[in-house]
Amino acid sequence: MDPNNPNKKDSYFQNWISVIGGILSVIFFTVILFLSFLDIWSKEINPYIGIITYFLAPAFLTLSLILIPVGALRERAARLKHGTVRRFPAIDFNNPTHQKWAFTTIGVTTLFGLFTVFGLFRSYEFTESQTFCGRVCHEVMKPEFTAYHNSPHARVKCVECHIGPGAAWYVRSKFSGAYQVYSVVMKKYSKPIETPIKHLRPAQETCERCHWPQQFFGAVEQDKQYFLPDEANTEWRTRMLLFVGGGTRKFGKKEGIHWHMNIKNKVYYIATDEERHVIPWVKIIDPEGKERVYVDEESGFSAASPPPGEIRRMDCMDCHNRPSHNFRTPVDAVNEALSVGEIDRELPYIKREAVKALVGEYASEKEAAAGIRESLKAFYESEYPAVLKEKKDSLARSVNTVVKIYKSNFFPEMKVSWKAYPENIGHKDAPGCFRCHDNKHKTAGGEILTNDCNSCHIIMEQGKPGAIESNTGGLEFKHPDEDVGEAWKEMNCFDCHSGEIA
């Protein structure tokens, strides 16, 4: 109370709690404004600016604003206790002072509401960005984020596949994300992150927004360039026709690989492992509604007695399980680098030695880079000192490429490589197609899920440059390594091709 004017009472907000709350509110509001403008005008989104601007600073601002009325209420409660104020305040809008406070309150509340709406919108945008998905949890998501930028979907936002449109899945994802944040903060996450992801949105609601099954084309030509692990890094080419399968008669027969995804067919299966690599039971329902059940004859199960577990309807993700997060095998990555000239194919045994260097045991990316350089340098110093001298620059460039391959596909801190996440497309380095098409899955009537090569593709050309065999009607596969002979016919490709045998 003012001693010079006993009728004038001090404001309830004239207390230390409210004053501190007001000062902090101004500070945090200024910080949010500054960082918001910085974020809007910045060309590259910084994940830490986003976290501070749209999560931490608003939380502290809210707490600071709460302190202001809390202090006022405490002050009023103290005065009420001493009987210096009435129990309920009297509000008179004819009173100029009350009018001033009312207009001020309405103005501040409106302004705060507008900034809150803007902040919520920017928070929503930030949580939907690739920066939030890939860089906030840097160590955990580094492998996936790196692979994503090297994928065909690098210009597709993470949320378009992982969440898709609609409020319901957005809310579900945020509840799931809350636990993931907890797992990161408390170091509860597994290394590597477990797959496949459970409760993922159906592919029909994400993948098929761009990929239209009815318009799948009938056949696709594929060229493979391979280099043998010999001194000359001998080139071997294979050109094949993949029977992708048309979605309609207009685009080819409704057969082939994408027959599984024909909208009129329904394919169900039960896997007996978490990774869905062991599939002993398959059921197919054709367009006429006829059911056929195929069971691995060695599994001990039957059509009437299926294995326990989820009956899952097959969709895109059962084969395309790494559409944007594919980690290349050392063999494939080195082959590609040799084919485009990033690794000099004239360096003796570079294919073999590069793969050998990549699959070494390293505790960190830094240790791997040093180990790869030392391994290749030591080999050429010992076996080809003249090459080391004559092709010094070429070797240095090639070694840098091998290191780059490692950094793009190996993440020892998270125990991630192609081994942790095998790809189900094909059947060379992982079971893939042969999870079902292994000549062992049969119906009660003896119908077999075949593993005949020509049911999905035919080889039109194969061989070394200058000695290419060619037949548009199809060639029998010839193994590039002559020492293998006909042995490949008695085993699965992935029994030998683990991704690390050059």
Ligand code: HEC
Given for the second form:
Amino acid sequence: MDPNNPNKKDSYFQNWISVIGGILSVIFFTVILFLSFLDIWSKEINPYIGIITYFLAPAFLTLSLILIPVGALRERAARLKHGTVRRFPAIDFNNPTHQKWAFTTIGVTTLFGLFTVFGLFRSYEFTESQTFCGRVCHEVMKPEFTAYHNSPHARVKCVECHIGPGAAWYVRSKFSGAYQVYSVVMKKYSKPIETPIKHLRPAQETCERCHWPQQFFGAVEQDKQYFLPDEANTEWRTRMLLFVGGGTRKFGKKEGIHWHMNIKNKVYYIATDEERHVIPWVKIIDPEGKERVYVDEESGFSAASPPPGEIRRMDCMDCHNRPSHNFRTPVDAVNEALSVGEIDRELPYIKREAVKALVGEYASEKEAAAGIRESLKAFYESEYPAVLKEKKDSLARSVNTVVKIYKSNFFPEMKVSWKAYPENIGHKDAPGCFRCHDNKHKTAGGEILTNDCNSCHIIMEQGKPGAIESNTGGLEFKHPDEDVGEAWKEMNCFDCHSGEIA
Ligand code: HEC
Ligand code: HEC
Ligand code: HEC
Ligand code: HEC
Ligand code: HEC
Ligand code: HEC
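Any chance you could show the form predicted together with heme C after that form predicted on its own?
All chains and molecules follow, beginning with the one already shown.
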């Protein structure tokens, strides 16, 4: 302002702060415009461009834009102090200069508004994408991201399970998401990430949008091949019928695995550990409204004096805790590779050696790959030098498969493997169903929570190829390793089995 001529109306915007704000705004606006076009035309969203385009640049643009009025207000305050200011500017639409300014302002504001809406929409889309969930937090989420791509849910978006529909959960997830981004940047997350996830959205609002519990009925067949850790990698086959039914009475009797989920049945439980592996107290309220409480007789608790802790209503995730991030046990993964021929079952002791190589201690994926190759090579070199020569190609292919199994199921950087996240379906390698159905959970009246081998499934076929016994009505389980004999009648499978060689 010219102090000699207080009537000359310089714009308040003529100050350094506003000018710098203006210049920066133009720069950031151009950057956003440029990157947006790049993003629209390129096929896949690049997470880093995404972060710059939809988070960082808009944040800086907003700050720069704020600088403009801040500078002007300061300027005005300064001029007020010197008494050289009218309270409001006079706008006269007959004045061509005022006209020009008004239209420019309206135009720019509209453009900016439209652009902001577009930007907000894109950033919403972007934070919902698999790219954002899996790749941005690259190292942290790598285990889940990898397992997800190998799962039956590979085409279901992360947010369909982790957030689900509805504005309230969206906002909630963005708040906890913001905290998660912060903890990733500050390296405050735990390795492995702790589960069960505390505020996972209830299954009714996620899983049940696609899987309708009333539709569970009948049984599904499961045909599994196992291999013993002997020289011949002896094969063992089990064909079972799993009673997955139980959705509604309309489709059958009151029985079946999903019977828990019959919306009229309510199962409640209290776990005494964070992981929900130890469940001494279980209550069921049946459709007639009758209650039964089953308590682990060795726990010291009773129906009247339950353990301290949260009473949870059982839902899908209490069994299906790994629907999308199932880290296979080394035994299961090697059995499967042997059964489809990706590992050559003619190689002596390959089952035992492959599992042994997989469970070695490795600090990184790279170290593991080298370690696995080294350990298998060393074994055949010293024990079976002839095999090493004659079956060179098939050994190389088998070793590659073992390395591939490692990369899909072991993540040493995050300390993730099947050990960190045991699966609750079944009872061979972890308690799973036997957290409750272990023959020890009883009512005061002495009713036992069923542990009958034929209540959840029947075995229709079992045995070695060539000597398979079968009975569609159900066979008594026979243990594949003859030395174990009938020990399984006294002990739980998971007392001996843990996913490694027992
Ligand atoms: C089919 C549903 C589903 C989908 C799809 C899904 N998740 Fe999960 N996720 C779960 C469940 C269930 C848990 C385990 C909750 C528990 O044990 O408390 C989980 C757990 C996690 C965990 C905690 C660590 C762990 O392994 O338990 C992370 C991290 C995670 N998910 C990330 C992702 C990412 C990233 C995606 C997409 C690439 C994704 N999830 C897709 C259902 C899903
Ligand atoms: C957006 C839809 C969607 C949601 C949400 C969803 N699923 Fe699925 N689910 C699918 C599809 C599709 C399949 C694959 C069906 C197939 O392969 O036949 C599937 C398959 C499955 C299977 C069978 C897996 C197998 O090995 O055959 C299970 C178990 C399952 N889902 C459980 C869950 C659970 C638990 C949740 C909630 C955490 C969930 N789903 C959420 C769509 C969904
Ligand atoms: C009591 C434990 C338990 C609960 C609770 C449970 N499931 Fe299951 N579910 C199983 C078992 C066991 C199987 C069969 C084994 C398998 O497929 O891995 C199964 C199979 C399935 C399948 C595949 C069925 C098929 O025909 O192949 C789907 C889909 C599924 N469950 C979804 C759900 C959903 C959704 C919920 C929640 C409404 C749920 N389950 C609750 C134990 C449970
Ligand atoms: C949190 C404890 C708990 C867990 C874990 C659990 N169940 Fe159950 N289950 C119950 C209760 C309680 C009942 C009802 C018993 C009754 O009728 O009084 C039941 C009943 C059943 C029934 C019906 C039995 C009948 O009366 O015919 C089947 C089948 C079943 N469960 C299968 C499973 C399978 C398979 C798993 C593992 C994937 C599993 N359950 C895990 C608590 C549990
Ligand atoms: C509460 C229900 C329940 C009871 C009781 C039960 N099972 Fe199972 N069993 C399951 C489920 C669920 C699976 C896992 C199916 C899968 O892997 O998808 C399973 C798996 C198995 C398998 C295949 C092993 C594997 O994981 O590859 C065998 C063998 C088996 N059970 C034998 C038995 C025997 C023997 C008994 C009696 C001591 C028994 N089961 C009692 C629910 C039950
Ligand atoms: C007393 C310990 C013990 C008990 C209890 C036991 N097993 Fe085993 N099991 C072994 C041993 C030892 C082997 C041979 C080494 C190996 O393969 O892990 C074996 C091998 C197996 C195999 C073939 C190898 C493989 O791929 O895993 C299967 C399948 C199996 N057991 C299933 C079961 C089931 C299901 C139960 C529970 C009903 C059970 N076992 C209970 C000790 C036991």
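Only a predicted model underlies this, so the values are computations on that prediction, with no experimental measurement involved. Numbering follows the first chain given and starts at 1. Just so we're on the same page, rigid core means the largest C-alpha set that superposes within 1.5 Å between forms.
Novice: Determine whether the C-alpha of L63 shifts by 2 Å or more between the two forms once the rigid core is superposed.
Specialist: The answer is yes; the displacement is at least 2 Å.
Novice: So, superposing on the core, is the move of V19 at the CA at least 2 angstroms between the two forms?
Specialist: Where the cores coincide, V19 still shows a C-alpha shift between the two forms that is 2 Å or more.
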